[in-house]
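Only one chain comes next, encoded as structure tokens, the form predicted alone.
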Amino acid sequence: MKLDSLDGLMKPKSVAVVGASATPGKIGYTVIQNLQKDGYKGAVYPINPNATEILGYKVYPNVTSIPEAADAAIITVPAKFCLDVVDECGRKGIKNLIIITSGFSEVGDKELEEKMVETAHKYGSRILGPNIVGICSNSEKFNGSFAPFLPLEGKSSLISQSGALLIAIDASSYIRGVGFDKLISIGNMADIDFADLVTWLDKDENTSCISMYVEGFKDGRTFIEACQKASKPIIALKSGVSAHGAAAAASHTGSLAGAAKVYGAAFQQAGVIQAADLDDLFDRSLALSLQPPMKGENLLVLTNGGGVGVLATDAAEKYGVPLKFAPADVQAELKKHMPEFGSAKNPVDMTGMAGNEWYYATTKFSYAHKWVDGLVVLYCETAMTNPLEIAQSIKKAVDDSGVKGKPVTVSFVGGERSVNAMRWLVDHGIPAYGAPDLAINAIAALREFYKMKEIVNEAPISCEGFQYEQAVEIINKARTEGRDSLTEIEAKQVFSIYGLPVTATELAKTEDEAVALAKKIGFPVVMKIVSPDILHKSDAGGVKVNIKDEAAARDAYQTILKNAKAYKANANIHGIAVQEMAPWGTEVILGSVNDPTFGPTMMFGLGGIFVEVLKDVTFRVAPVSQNQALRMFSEIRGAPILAGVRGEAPRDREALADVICRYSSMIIQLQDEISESDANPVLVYEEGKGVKVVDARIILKKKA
């Protein structure tokens, strides 16, 4: 569908609504009330058979009988007449559908809501919803939902998988001092999605940040492509972060796979900020919808309480842009507008003798220099000043610097006339909080903001030139043999198509064979089981390393088949791997899920037979760069091991960001056949001397 076929649908000229009631407390005599007291200027065409005339409008039997097809129409008829619905208004010409009504797909009547789909689309028509509360629009004066009112007016957008936190949202606008142009309910996402929106508010001129309240996509995958091409700032509430799967997982990177870790990484690759709740999606928004980004990492606190600059320099370093001392010059220049018991160096504490003409002069000369990429000034109310005053100062001060594309954030902790005064603030476009970490936490969201459409806008490498065709032979002989899982060798022979560097592994079917494969690799070797049946084969006590001679090879032929038959006495067991033994390395976990709303996903941790214990991993929705794989290092706890501790020199990252690419790029070409897989331990080697896969493991997808 082409974008502008939403323009009807977010800025509709006339709408009809059918199911109008005459009857105060409907939802039909909502809507109709709702367009009428929020000063829609459109033109309104209720539908009801049974009445001539509601609240002062001509009433009409039918969508047929309209006088025009309208921009769009709002749906509020039981679920049984929708179908019906939405085909007469596809002869009529109405290209835009909000169904308001409940009782489909969330009910478990998924083929009806399909139906409709269907039908909408048979006559190039839109749906929202259903199971939605509908749209509010400031710009448009249109509130053509059942939410109360229009929100408080602002310049954020957001879309919510939740009618019934849409309408609290909405309410609380007013409290919080928070507004928002829009308020869009997208319910169970039968047509219209968040892709679609956010590619549609990114060229709204009344939206400048889109925020969201997420609980799921129906394609990951789409909504990251919409995202990575948007300009405007994204924020979104990610509910329902329990892990899921996990249950049925046959591999390490299966049962480490929880929502948050996925949705987490692919809101990172597609650009947008996450909050941490629903005071962090307000305060963010704010920020988001007012200011420019932070486009360096300087930021100075300006303040006139010792205590607030304090916690300010802790919430710096917990949001990630910690303060640095302030550059000698600056310092000087500051130090006029002080005490001399006040401090320049950052915070600049001006002390509580602060008054409207130190705050104009700290504020305008350090909004203007060229070391501040961000200010956050900060104002504990005193008997000497007046918070608005306060106020209007930095906001001249801020104007009369004549610099444009720098953030300033404010706080002002103190009673009623403070937060008059930060009220004022936001009216006149300085995002204002009542305490400083959130005004902190705000600039951050501002500098995340920039360093995310960086990544994004990064140049796209990828790895190429595979088999793809030799890895599908080794897939469907297993297939052919009945087994959803690849034994070692097989997933081995796989990863080494597509460039991994594995150990020399070949099965031994007796122990002689066994003992001249050893030889033939040359001792030390490793012995393991080699069994579909036997997934993690440290468990069964199916591992021997560090076998030296002929007597101790045979030994652990024996001793891992005892072992194996023990931990399962049915197992099908196709004989003993014989692998090289790779020297010692740093053990890293490379592995691979099926997300079933991203698609392949790659992880990256610590790796080992304690990697669930431990879940010191990181993920990202594949194709990964080797960029992307360099920063992933640096998201687990153990990344100071990578880059060299205690005397160790740093390991090959360059190499393991390679393998990474070579892996994403398998699991992205196999995405059909793969279900699961890890490569665990993979050891990675002193800078220059690469990595080494040492196990592998493939399961893959069944087949209907």
Given for the second form:
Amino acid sequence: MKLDSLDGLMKPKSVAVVGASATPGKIGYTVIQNLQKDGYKGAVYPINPNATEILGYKVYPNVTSIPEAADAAIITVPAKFCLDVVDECGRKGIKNLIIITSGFSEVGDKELEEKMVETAHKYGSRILGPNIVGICSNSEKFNGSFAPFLPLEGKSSLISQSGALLIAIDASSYIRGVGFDKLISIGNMADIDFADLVTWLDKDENTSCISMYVEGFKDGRTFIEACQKASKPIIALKSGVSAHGAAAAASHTGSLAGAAKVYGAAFQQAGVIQAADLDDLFDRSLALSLQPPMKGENLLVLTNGGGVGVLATDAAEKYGVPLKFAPADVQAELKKHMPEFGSAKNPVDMTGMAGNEWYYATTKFSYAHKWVDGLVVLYCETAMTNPLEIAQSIKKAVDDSGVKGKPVTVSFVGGERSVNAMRWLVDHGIPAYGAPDLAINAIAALREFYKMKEIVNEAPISCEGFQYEQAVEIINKARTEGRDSLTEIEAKQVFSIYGLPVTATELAKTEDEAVALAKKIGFPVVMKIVSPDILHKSDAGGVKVNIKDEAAARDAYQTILKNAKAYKANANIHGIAVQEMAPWGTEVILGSVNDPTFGPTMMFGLGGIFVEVLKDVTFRVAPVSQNQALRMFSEIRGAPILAGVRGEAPRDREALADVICRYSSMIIQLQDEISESDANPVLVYEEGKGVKVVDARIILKKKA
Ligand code: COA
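Alongside the form predicted alone that was just displayed, please also present the structure of the form predicted in complex with ligand COA.
What follows is the entire complex, opening with the chain shown before.
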């Protein structure tokens, strides 16, 4: 079904208010009042069966009687009347319905909500909400909400899943001096979701940054795709960090896949910057909405105070844009604008003697210099300087530099004059903050945006060329035997179909067969019990390693069988796996879950105690590109171990990244079959020497 564009929702030329009320204090009254007082220029059609006039507007008894099919209808009638109103709007040809009313899926009535969406779609209409505050748009002077006023004007637009938070952000925009063009309450997302709004806002000429407060998505993949296609910066504050889906986990990966980690991964892949908290959402949105991305890594800091310079240096390290000394020619030029005792390295300390001229000269030169990819200008209020004049010098210097497309952020530390000067800067397009670390954090967001977009724009990996049917055959065989997991041997067969380098493993049904296989594979070997009833083989005494000769193989065979029977008398034993004993390497774990929001998702971490105790793992929604996989390695605390510590050679990260790509292709192709899986341990060797998957586990999806 083709559903119309959201233009009529976001920029309505006329609006009906169904449930408009003449009684002050009611939401249906407030919406009419807001449309009027905040200067909405379109036609307003209040609808109420009992009133004739509200705030000077003519009132209509029902939707059918208004003179035109309005672009949008704001609905403020109680829940039990909403379905009829949606239908009436559809018949009238109103395509955009802003349903403020509460009392649907959020209180358990999903059915009524679904019926409304079904009815709306029948007419090609869309629903925003229900259970929302409404929409505020500065560029349209449209306050179609019960928020008290339009927010401070600004260039970012915010989508909020919490109505109360939206109202709070509206009011605090004035206190913080961070404005928005639009505030959109998204509520229950019965129909229009984040993905729809991201797609629309990305084309909106009045929005330069898309900010969002997220509690959870219904369809994570649609969100990722919409964000990947968007060209504007997107920043999200996600609440709710509790684990989900972990309770019934049958794999290591399943027990470690908390919502926060998977969402964090999805945001990265979507190219969405994360805000640490509400303050951060404001701060980073401001920079992202006013300044271009930072395309290189060279950040220069100008300051008149050593203290703020050091704070900025620390913050630069923390936020991933560490300062480097400026090249000699840059230092030589900057030296001309400071006393002998100043420093032209980086941060460039002009000392407390810096006035308008020095700020102007150093800013203009630095901003224009090709070495500088981003500039942060710091200022501490002194008695000899006027903050507003300093601000004006900075702005003029940037304009006069003749350069465009580089980011600059500013921090003024001082009193009221500094606060006012910063407001002036923001009004003139330069984000300014009351602390040096905030200015650094802001420019770091612009750097992050650039880097993320680079990765997002990589060609997606292809899933072709693997023997999907063969893998399904192995899985179906297990299913016909009534099993919901594969044995290690079967799991390894599936892994090798996808090109994962598993240790050579074969099944022995007798002691003699075990000896013959051990000789074929070559001593030393490992022997393991193979039984669908024994998932934790080591706990059952079902694993023997470093078996060096025939006698040891015979002994191991008997001991493992005896242990397994003692562990579970009636266990169905397929036999004993004889496998190649892989040489020692760095142990890592790979795994997958089928996340309820994002679907097939990969995990990577260092093995052993790193995963058991420290839970030092990271995630990506599949498919995972080679570069994304390489990025995963730097995200864990144990990253230096893969890079090579204490004189050890670096590990083969390229080979490991390739395995992650292949693994992710496997869980995408087999998403209807695999519920969770682990490759644990995977041994990673020195660069150029590859990796080996030593153990494998695949838990199957339950089929109806
Ligand atoms: N067409 C037009 N008007 C209708 C109507 C219909 N089919 N059915 C009822 N109305 C009118 C009513 O007559 C009333 O007008 P009145 O004041 O002149 O009598 C008006 O619609 C509102 O109905 P009322 O029964 O008075 O409800 P209310 O104003 O107390 O509450 C809601 C209605 C929608 C505000 C309330 O049900 C609700 O959902 N509140 C929560 C909203 C919220 O917080 N949303 C955001 C969450 S973040």
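From a predicted model like this one, the values you see are computed outputs, not experimental measurements. Take the two forms, find the largest set of C-alpha atoms that superpose within 1.5 Å, and that set is the rigid core. Positions refer to the first chain, counted from 1.
**Q** Taking the rigid core as the superposition reference, indicate whether the CA of K519 shifts 2 angstroms or more between the two forms.
**A** Passes the 2 Å threshold, so yes.
**Q** Aligned on the rigid core, do the two forms place the Cα of A478 2 Å or more apart, comparing between the two forms?
**A** A478: C-alpha displaced by 2 Å or more between the two forms.
**Q** Against the rigid core, is the Cα displacement of E106 between the two forms at least 2 Å?
**A** No; that C-alpha moves by less than 2 Å between the two forms.
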